[in-house]
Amino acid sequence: MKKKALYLLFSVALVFSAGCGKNKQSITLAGSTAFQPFAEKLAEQYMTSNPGATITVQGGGSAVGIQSALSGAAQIGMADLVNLPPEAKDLSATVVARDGIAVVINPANKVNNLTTGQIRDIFNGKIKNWKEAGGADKTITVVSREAGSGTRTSFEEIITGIELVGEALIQESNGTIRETVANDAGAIGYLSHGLLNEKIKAVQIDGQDCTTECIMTQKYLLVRPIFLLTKAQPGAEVQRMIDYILSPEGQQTIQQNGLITAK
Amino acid sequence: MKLDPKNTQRAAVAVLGSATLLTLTALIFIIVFVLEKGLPVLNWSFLTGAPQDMGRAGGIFPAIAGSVALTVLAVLLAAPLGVGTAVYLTEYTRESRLTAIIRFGADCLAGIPSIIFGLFGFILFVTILKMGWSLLAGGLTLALMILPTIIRTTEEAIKAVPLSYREVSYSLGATRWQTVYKVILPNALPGILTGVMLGVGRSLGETAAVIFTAGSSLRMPASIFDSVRTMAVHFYLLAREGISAENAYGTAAALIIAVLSVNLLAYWMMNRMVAKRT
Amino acid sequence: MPVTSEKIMQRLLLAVAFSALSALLLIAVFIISQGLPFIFRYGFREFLFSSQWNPQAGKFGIFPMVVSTLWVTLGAMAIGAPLGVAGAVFLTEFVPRTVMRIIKPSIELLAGIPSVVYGFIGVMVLAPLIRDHLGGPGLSLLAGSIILGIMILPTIISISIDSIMAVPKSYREGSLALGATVWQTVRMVTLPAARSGIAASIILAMGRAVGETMAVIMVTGNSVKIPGSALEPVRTLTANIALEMGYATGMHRQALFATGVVLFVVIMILNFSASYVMRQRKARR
Amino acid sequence: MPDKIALNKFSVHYGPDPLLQEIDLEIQSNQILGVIGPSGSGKTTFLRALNRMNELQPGFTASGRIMLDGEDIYGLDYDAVSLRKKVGMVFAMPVPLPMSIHENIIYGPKLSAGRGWKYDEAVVESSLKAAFLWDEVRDRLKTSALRLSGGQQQRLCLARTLALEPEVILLDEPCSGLDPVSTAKIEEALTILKERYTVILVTNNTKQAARVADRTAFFLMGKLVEEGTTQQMFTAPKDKRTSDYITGRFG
């Protein structure tokens, strides 16, 4: 009898000490899952360089990046949105890095190059199998993130023009897609290009090769930015996580592991 | 062959004992593909170790620790609740519209989705009480989320304690409580550790409901107002983000034999109290 | 002394009673009012009858998500359900008690394997065979059915082991003793008085069907279409939810929500009819 | 010498059927009652009304008085949990809680012991002799009482309702499931009990309550029919419908 009035004593006490039990130092990276590996990476390397700093890292999606930093639930807020949506105006945001989209296909299939209308047709439904984009005779699996993802939006507003087909698979990571393809031969999906693996094959975009060389030289169409968001007036240390970021060691971290710099 | 009793018994062991073998290499055939993938990675600093880039390389320790902080967290907020909830109903009243009522509920709860208390969770725990992605947070919604299973599994463990045993008790003058405490629920533990054990797998099974209340950080959490990655979390995002099959499935197979050990373990506790008692 | 506390007693349980109905009416209500706005504002039919899904055209259309959710977890219980309740009473009738001992144990183990490992194998080793072997994508209504009905098997064994083994041996032995074999014991005596608690399980079992979200969001494919065969990909409403919450602001953030409100309608159906269910029975005996 | 018991038009309903109609009967300490009948005569809800036991179950309703040593058992404030300890209770059927015999004779003790009161130890041993138990178990007192032979458990029974130290023992069919030799044991042990205790024995046979009852009651149809002597009951009973039972023309 007393064990369990201790029990609910305890969860009670848990419910009203939570609001004043939050550590003051500590900074909270969340939303875009794009980012997400990255930011964990730089704050690994940012903790180790100031022991005094605590950074956590959370998930959720660019939404919850944009909610989580108007809300407080989180100082940086991180998207991968082409266009940032209304709520976010109020929002300070600065772009860290851009991120080059590349169009996957099973290693099994024979195709090298499409082009932007080829690409249209395939996510439109038009086109349905790989032998009208000059492959074999395979039936194409359209494969695709959901609405609203950064990467859905920023490759359907450079393509333009697409009505994505109903029987496409909706993926909901990069990880998944390039999965699903590689799993696939008559897959067709996209993906950030810092995740290209011996596994899926990238196609040339109208003949150009989806390679850091190009997204630089801004031959290559398929590029989206990644923002991190803060409140308007960003406390010291925050400011320093972002500046650390932009700094050219933050830089080197995000070029190495597969995104492209910021400038 | 002639419908007859004996051949109809004889058909329906055969159709009964098939459909048990099909479930059993099922659900074999899930844990050993997992252990046999698994069992390779898994080491002592394996599992005693902190992750390094990301979890593609190092140990997964802080998932081990967010997945049992978190989990006995869930288990202490909703056992006591779950077991009171059914120690009310099937002790403190009649069968009435406000039982009825109760019991619904439990059942409707019971089908919320996951993703629902999830997105519950991170509005009210996380964002408007301010506890941040937190063992607390986390461990809140997850509580919520098997106090069902826990309420309904207890309620049949009570109704099988024998009328008799309350019967004797109250003619030697103990209270309800007292009956309730010395008598029925002794006798209704296995029953209760059945739900409390399908609480336990819920909890450490639960992916989409953590991210959203506990987050995913990888760092060992300090305090319950800390974020933690449990082990699920931590698989799936090794498994689908693509970072890492091999550690993926260690930290399956981790999990797998975690949950073995708890189960061992209550098994083990349960039949000393049921062998001390008979 | 112990007049006193017993009341006291009495109160605490009687307010602990209410803490489920509590949740669920604090998550009902968040729910509501966070989706039931936008299904006045953009209408009841569009939202629920129209097949277009296209968030970034302002196109809010549910219907194949819910045909989808129904046929998923139709196909889930036709496979747990049978499957689960006839291992339930093949161990607790067919099979030497101590082995039973041992069983149950491992498959309420199996209840603690998380769901996006089921997810995982679905698409390892389940998807891959569907497509060679059937046709289609392999990501399909198909396949979230079968991984559904395994993830739902240790919850249904468990809870209806449980609930036979609590009949009295004495009906068991007073059927035996009047010349019936076991089988017929089985299917006159124990399962009728077994029946609320294999009920609860399946109830139990199909809430978690309908409500699960990684694994079907793994293995079913997502495609939003309503499905024409059981080798297409479908997507369900948990899926929905959970494939665009992270990105989804304004419209489209409510649009989710409303979706969790039909879920909601969905399971509330289903609990009433099961109850309802029950209840007929319970009366015709 | 004052009534232990006394009851006066005291009646008993399950919803609208009654059970027990306007019973009046006065019960003396230290002796034995008998109470006979046939089954679904009333006796056992006569025997339950005694420590409100049936108020247990929903759906009974009772009306009229007993009276307790003077005090309304039914009044508003007596306390049902106080007045079981005074009035212990053996049923029919021998029901041990699955714990070791130690413990379930110190099962009644304990509860009123409350917080930092001691129960005395010693009562196991001698509720246990009283019931004509304790050679046969006190080697194994922590063994589980589960194991023990029915006769056995229901003489455990009977101790563990003495080690409460009631005024009133009340024994539903006790012996109805045991051999003779157990039930020579109880009965013997419940002669010895009468000098201590007010006894009310149930049984649906009549030869044993010849046997042990001091007096004895006839209940019928939820009627007490006659109640008197032992003697006299068996030898001159003032009704025919005593007598008819009593010789066995039915029942």
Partner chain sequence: MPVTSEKIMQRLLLAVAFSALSALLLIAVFIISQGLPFIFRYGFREFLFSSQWNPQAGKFGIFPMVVSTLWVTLGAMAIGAPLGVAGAVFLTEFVPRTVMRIIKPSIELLAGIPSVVYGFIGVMVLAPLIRDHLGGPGLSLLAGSIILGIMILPTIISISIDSIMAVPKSYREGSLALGATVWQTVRMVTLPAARSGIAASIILAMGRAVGETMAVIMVTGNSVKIPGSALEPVRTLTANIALEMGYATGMHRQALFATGVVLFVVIMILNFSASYVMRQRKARR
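By rigid core we mean the largest C-alpha set that fits within 1.5 Å across both forms. Numbering follows the first chain given and starts at 1. Nothing here was measured: the structure is a model prediction, and the numbers come from that model. Compared with the form predicted on its own:
For A108, a C-alpha deviation below 2 angstroms is recorded between the two forms after rigid-core alignment.
In this overlay on the rigid core, P86 has a C-alpha that sits 2 Å or more away from its partner position between the two forms.
In this overlay on the rigid core, V95 has a C-alpha that sits less than 2 Å away from its partner position between the two forms.
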Given for the second form:
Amino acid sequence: MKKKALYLLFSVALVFSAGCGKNKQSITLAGSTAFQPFAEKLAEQYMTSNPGATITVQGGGSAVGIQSALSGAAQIGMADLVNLPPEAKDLSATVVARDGIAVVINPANKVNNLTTGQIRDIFNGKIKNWKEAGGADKTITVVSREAGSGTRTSFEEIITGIELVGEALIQESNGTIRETVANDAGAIGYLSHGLLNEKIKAVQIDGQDCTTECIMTQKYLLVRPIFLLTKAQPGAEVQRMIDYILSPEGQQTIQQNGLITAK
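Since we've got the form predicted together with its partner chain here, give me the form predicted on its own too.
Partners and other molecules omitted; one chain follows.
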């Protein structure tokens, strides 16, 4: 009897422990590498205010964000696209920020402004030397994101007619675009304006700067929304996380770190 009682007590303890594990608040966000560093900052703040929560943030690109939300691999998908693709129609989409796409060159390059036509011709490979765009006699190195990237998809949707030159260097994140351009005086690429720093230079597009003011007044051309994607009925904790990002504190964090607020 004593052994049976101990066994029952041990069984109850296991059930209690398993139940505690189920109550652990765990959320995974996956997708947009442009929004990833901002999501990581927001996740840190959320977990500080909610000690029981565990938030994991993963990149992979907007296509990964959509597929992860559809498959359930992530509770929240992140996508930075001008238009969501048809496969996202069964997902609930919430705009939590807006982001400019900066066309960036090395600071040693004296070019300060490019037209949309020049950008199209550079990325198509029609313009191959900076002297054809008002710069020095130097070969242009085109740097682009991979297929499936939300930044690339939005870039090519806004500047129509781009058929990327075969010699382009393909990078898998905004961060590696930035490093590649910073280390090549002839390079040109594009990335989230929230990730600009002193190592690279954003050119004007058709005379407009890639700044918060120009983005908000709709003078700057290359702008896309940041979506958080969930299944139709997200769990309570997932909804709380999204609500936090849309809260005054969350939106202030987004603005302070270089993105544009949702409203």
